[in-house]
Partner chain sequence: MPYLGSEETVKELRRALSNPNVQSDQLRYRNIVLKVIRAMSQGVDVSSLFSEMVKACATVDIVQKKLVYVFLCSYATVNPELSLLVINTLRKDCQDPNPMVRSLALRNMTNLRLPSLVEYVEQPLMTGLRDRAACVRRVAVLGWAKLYNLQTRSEIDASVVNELYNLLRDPDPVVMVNCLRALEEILKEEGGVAINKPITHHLLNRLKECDIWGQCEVLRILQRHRPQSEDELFDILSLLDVSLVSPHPPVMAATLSLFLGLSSGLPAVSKAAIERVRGPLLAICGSASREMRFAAICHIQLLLCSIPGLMGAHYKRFFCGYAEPSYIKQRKMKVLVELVNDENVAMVLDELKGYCTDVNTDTAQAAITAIGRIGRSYSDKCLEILTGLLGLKQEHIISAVMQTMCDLVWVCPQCSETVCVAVEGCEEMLLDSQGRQALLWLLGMYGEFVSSAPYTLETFIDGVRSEASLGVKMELLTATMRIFLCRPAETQDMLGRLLHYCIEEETNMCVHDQALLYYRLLHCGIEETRKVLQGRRSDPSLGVLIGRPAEPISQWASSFNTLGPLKQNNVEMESTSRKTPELVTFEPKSNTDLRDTLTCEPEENFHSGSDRTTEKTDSCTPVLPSSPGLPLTLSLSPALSPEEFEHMWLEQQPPQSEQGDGMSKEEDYLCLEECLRCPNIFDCSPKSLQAAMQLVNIQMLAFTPPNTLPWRVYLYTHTQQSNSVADTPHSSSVRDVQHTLILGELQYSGKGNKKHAIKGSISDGEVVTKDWDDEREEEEEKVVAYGLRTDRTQDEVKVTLKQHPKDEQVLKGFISILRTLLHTLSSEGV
Amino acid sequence: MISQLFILSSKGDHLIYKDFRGEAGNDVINVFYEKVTALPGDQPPVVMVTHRDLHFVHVRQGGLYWVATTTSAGSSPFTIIDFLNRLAALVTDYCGSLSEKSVQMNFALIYELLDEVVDYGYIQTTSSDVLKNFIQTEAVSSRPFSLFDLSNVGLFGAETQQSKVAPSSAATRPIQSSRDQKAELLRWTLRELFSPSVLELTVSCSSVTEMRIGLNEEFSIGRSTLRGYGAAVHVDECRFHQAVKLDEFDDHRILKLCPSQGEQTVMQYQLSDNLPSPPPFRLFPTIERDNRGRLLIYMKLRCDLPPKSAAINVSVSVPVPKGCVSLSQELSSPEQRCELKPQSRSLVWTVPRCSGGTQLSAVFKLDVPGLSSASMLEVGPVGLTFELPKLTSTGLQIRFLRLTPVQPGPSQRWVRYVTHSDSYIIRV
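Structure for this chain only, please, in the form predicted together with its partner chain.
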């Protein structure tokens, strides 16, 4: 049971406030904001106000606080957190993107959504199929004018290669109400993380009744089952969205589903221990003190991906000793960057692109006043974040994607594979 619901910007501005049950005044917003910003760092999702027996449950999405208050301590945290996440996803689906600006511009739409989604503190429905019949307000797109949009227009209006490629902003198109149907659009993302991976699907079309997704024939779940002769695609645990019908899965590895509009996770799977391919990055660090009392860190970063693929947006974060004042670096190419971040006590080395089989090296010299041998211990585990486009670490592929009934109009569909590093840590 939700008593109030509000959305705050990270600076504490009130964006949306709705009181469902009239149990507490709207001054609680400020109480919440004070509590949540009282300490540095993020606060756990449940914050209490003891004197009024009011509980705040909040999630952070898109840089905003999504807060629900409840007066009963017996409320299920899973339900409220899941609901807030779902609400954020709905707002993203309707407004196109999630940011302070898009929420501000679409506040009327969000009030309308909230009105349909929650009544008297009870969650009514969050299905976008049901909601689209009720929601009347049009979304206001907050996307600014961008030069990139012009790149699709060829010289003298000629059609370019690029205009046939779906724009990357396609994914952020808001849900259309059923009245005006535009080009059918399907976006697939096979997003792999190093631990649990998800197969995500964004559907922006409205008239698909059934969709068939073919996965690799060799796809196997668990230890015992082995299929095919080739290199098996193996995962340890796998779960599907409730709308997925699995009657053809056992024989042909085909998932059938009737998607509703919006983004949804079709499949979630995880590997527990042995990765099928070697880890994408190896790091060879050497830490030394030079005779002038500076700390020298040599780093060799080797990318073990297949030669044709590459990692992008690689960022290496190395914890440095406390009190480190300055940094000088030697990097192997000009597009690389390195920065010292005193508040997180780390240096961040960013590499925009790193192709498979290559090796990067860097030297960092740190000035640490009062450097002792113990300070070397503080150069702790190195964290890496990166993105591997067109690659899945399990080797899972989508064989085909079919829609029934066959769409008469122009229908764009594409599948994008990407692997994200969720938490990739290398011990030094």
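Moving on from the form predicted together with its partner chain, kindly provide the form predicted on its own as a structure.
Below you will find a single chain and nothing else.
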């Protein structure tokens, strides 16, 4: 059983930190590095620390320390060593390479992997074939320098901003102006997920040279102290685009950026635990078999959003046993829909809109030839997809957006807040 897991650079800088059981503080990172660097020669894979009865198990892969802590005397160190090696290989499969830079660029992907691989300290799986069905974050890779491709190379071999910007169909779509003049588009999207979250920018303003974005003044990253200016917004990890200037960020929480044409991710952040607001949905399922041998699935879906908020495009996907031949349903409102998809062996319940504080219910009756207790265990886990417009789960807001030089004419700009479900799984 694993209590904590963290990845350190060769200099002791912590890149990834995940606490699964809350049995020790994150000061154990410094304790481990002091102990392991004090050892002569090659470090053994197991380091015993009498402070808090912690056992450190680590391996060296890609020049990094992959460390797991455990307080359980019955934990097998060989199992944990094998798990750490498999985890390093898994990260290599997803990121393409294993280095300090690749871990820093893909920290959100690695956190999502850890959420799926380890559950409350217990190892679940390290199979790429299993995980590919649940991992939603795409890897960020840096292309190696090539003398045969100099289209995106600047002075002294530095990468230009164009190499970091993905083309966007939204940036090239024309926007009709009321004065029949050419309108320019500047669009911000604050897209939050229940894993990694991003702050995205879409630009088609050719004359913008600098942009200043003001975030919440009470925006705290990691263990930084709060200043007491208002409602606190706390995130565990944060990464910025390399074009973002941070000289005003520490004092005033202002980002400065010289935007390029197209779409780019300005900021990517991670909130591991302790959401400031409760999860938006709670599901209460009941699974049983009736006297006619049919599989009955009762579901109550409760929306815990504020009363003035609502979720849209809600979809509940329930894996069902193999061989389901028919479905009958009882839904709580006429706008809801349900469909049995034999190809994917799933039952999909869709709700166009669900207001905060409401509760929906549904009864599904499935005919499954040869239904047994073993086949009933094939039901679940339940996956939810939804969107929460005009809402961020962390409370992050954009205070202002200023352009230099000031744009004349019919310039259109807006900031859009939306929370996506990403990977929202409920066990049954």
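Remember, predicted model here, so these are calculated numbers, not experimental data. Rigid core: the largest C-alpha set superposing within 1.5 Å between the two forms. Numbering follows the first chain given and starts at 1.
Peer 1: Is Thr358 displaced by at least 2 Å at its C-alpha between the two forms when the rigid core is overlaid?
Peer 2: Stays below the 2 Å threshold, so no.
Peer 1: After the core is matched up, is the C-alpha of Asp247 off by 2 Å or more between the two forms?
Peer 2: No; that C-alpha moves by less than 2 Å between the two forms.
Peer 1: Rigid core fitted, is the C-alpha displacement of Gly62 between the two forms 2 Å or more?
Peer 2: Indeed, Gly62 is displaced by 2 Å or more.
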